[in-house]
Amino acid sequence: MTGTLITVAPTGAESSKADAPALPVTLDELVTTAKECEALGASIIHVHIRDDAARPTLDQGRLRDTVAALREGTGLIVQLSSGGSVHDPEADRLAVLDAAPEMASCTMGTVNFGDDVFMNRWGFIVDLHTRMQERGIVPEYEIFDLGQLTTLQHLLGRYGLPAGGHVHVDLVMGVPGGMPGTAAALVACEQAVRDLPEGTTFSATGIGRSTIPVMLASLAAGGHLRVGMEDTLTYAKGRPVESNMQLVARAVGFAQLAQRPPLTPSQARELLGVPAR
């Protein structure tokens, strides 16, 4: 890899505005954050949305408005989360695709998520994968544990390559109940990625205190980066995150030190098989 794909995940479904005042929960806040992160070097935005009370929602009207505003205001690849919150029903999560994002997440299995369970049945995974194929939406396959890479291998072997023809996975590391956010775990996953179709790429997400170790390990292994306030609210020990831009700027700095500068959105589209606008 000669460049680094940087994804920003600015909001998520877990943190509250009261706990993190800089969390972008309105459409205006989200678009402003997206523009600033794009200017710093991000090329994808991974999107969760909130309602008027700043609670997680999969409201179809809000999703459509969000996709339209981000496409109009930025050149970023717009990737909607099909995970929503752990309490959202499958039908609502599948309906995320009706908002016509350029990309969407597709989680490869059920995982304990702190005190909750993030449910992803095989049948639901197949529905999500095949509907994205039909609609030309490029998936990012979310991997919370090593065995989910084997599930992805089975999915691709049975149902074919995703829209765009390129396989891209995101290793979500450090979730309580999933794989640890360590260099050793990332190396094990990187070895398993080699069993996927030739040219498969991966990014890595370090949750909480695993953010920096995971970023450094991913860059060293030829992977890409996802950062944002969805994944961590602490910049350093005892130092809260001030903004998503602060996290993107650090990721860009690490990528440049690794001599793998950030990919532009157009370069990211070429890599991932996302059509140009």
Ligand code: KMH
Contents of the next structure:
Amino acid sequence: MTGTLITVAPTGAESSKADAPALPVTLDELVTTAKECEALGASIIHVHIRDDAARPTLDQGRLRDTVAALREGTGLIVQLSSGGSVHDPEADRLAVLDAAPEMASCTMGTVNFGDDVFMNRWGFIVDLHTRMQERGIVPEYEIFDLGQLTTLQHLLGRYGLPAGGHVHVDLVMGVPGGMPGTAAALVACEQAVRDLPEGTTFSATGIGRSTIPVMLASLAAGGHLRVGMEDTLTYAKGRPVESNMQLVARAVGFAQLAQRPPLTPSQARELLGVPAR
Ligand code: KMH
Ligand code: ZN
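Next, give the form predicted in complex with this ligand, keeping in mind that what was shown is the form predicted alone.
Every component of the complex follows; first up is the chain already shown.
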């Protein structure tokens, strides 16, 4: 078993700065957070950006500036979200790839998302996957429900392996409308991952209070970790998260206890098939 990939997802598109003042929403806040999380043991940053009013945006200029600033200021693998917010049109989500990140997310199906719907049509998934192949952008396949792993199997069988040749999935567990954030659900996914190409790796993230059981289950099952304020705003009962660093530090501690210490960004690049810097 290898060390642990730790992804930080610091911002997301769902929480407001008013509700979570520690949320990094400016470029400066994002780069500062990224540097601190890298120093603690993160190797990937999953990025959603905000506009001047701290609202989610897929503005192309801002995306490019963000990729450049993170590359300049950190060694982290920069993974842009192509999921955006549930309100973003497909064209804007596809255009995220024009900002030329090293990685981008690619969700494997439509899912209810609280009171909203996170729409991911088959044709849209194929467009994202094939454009990433053409441009050498390594996908992280986002899985919100068990059947989406079967969709991924179908996608790879029909359109081939992603850029870099390695398949990496992220199990997003505990979204209201998706699979639960339980050890049982994680084990079911881990079994289904075995039907994907040999060497496929997975990370897992538990939304809200499922963050700890999902982290422990993922480490026990040989998986990797994603944490951050995109997914978790309460550190413990009655204690709001103070910073992304607090969540990364906890994940690093769990990984070390499991004797699977954090991978460095260059080790993570090697594992995922992301070209070395
Ligand atoms: N914000 C969610 C609607 C992704 O980044 O690819 C979608 C999401 C997944 O966060
Ligand atoms: Zn996201």
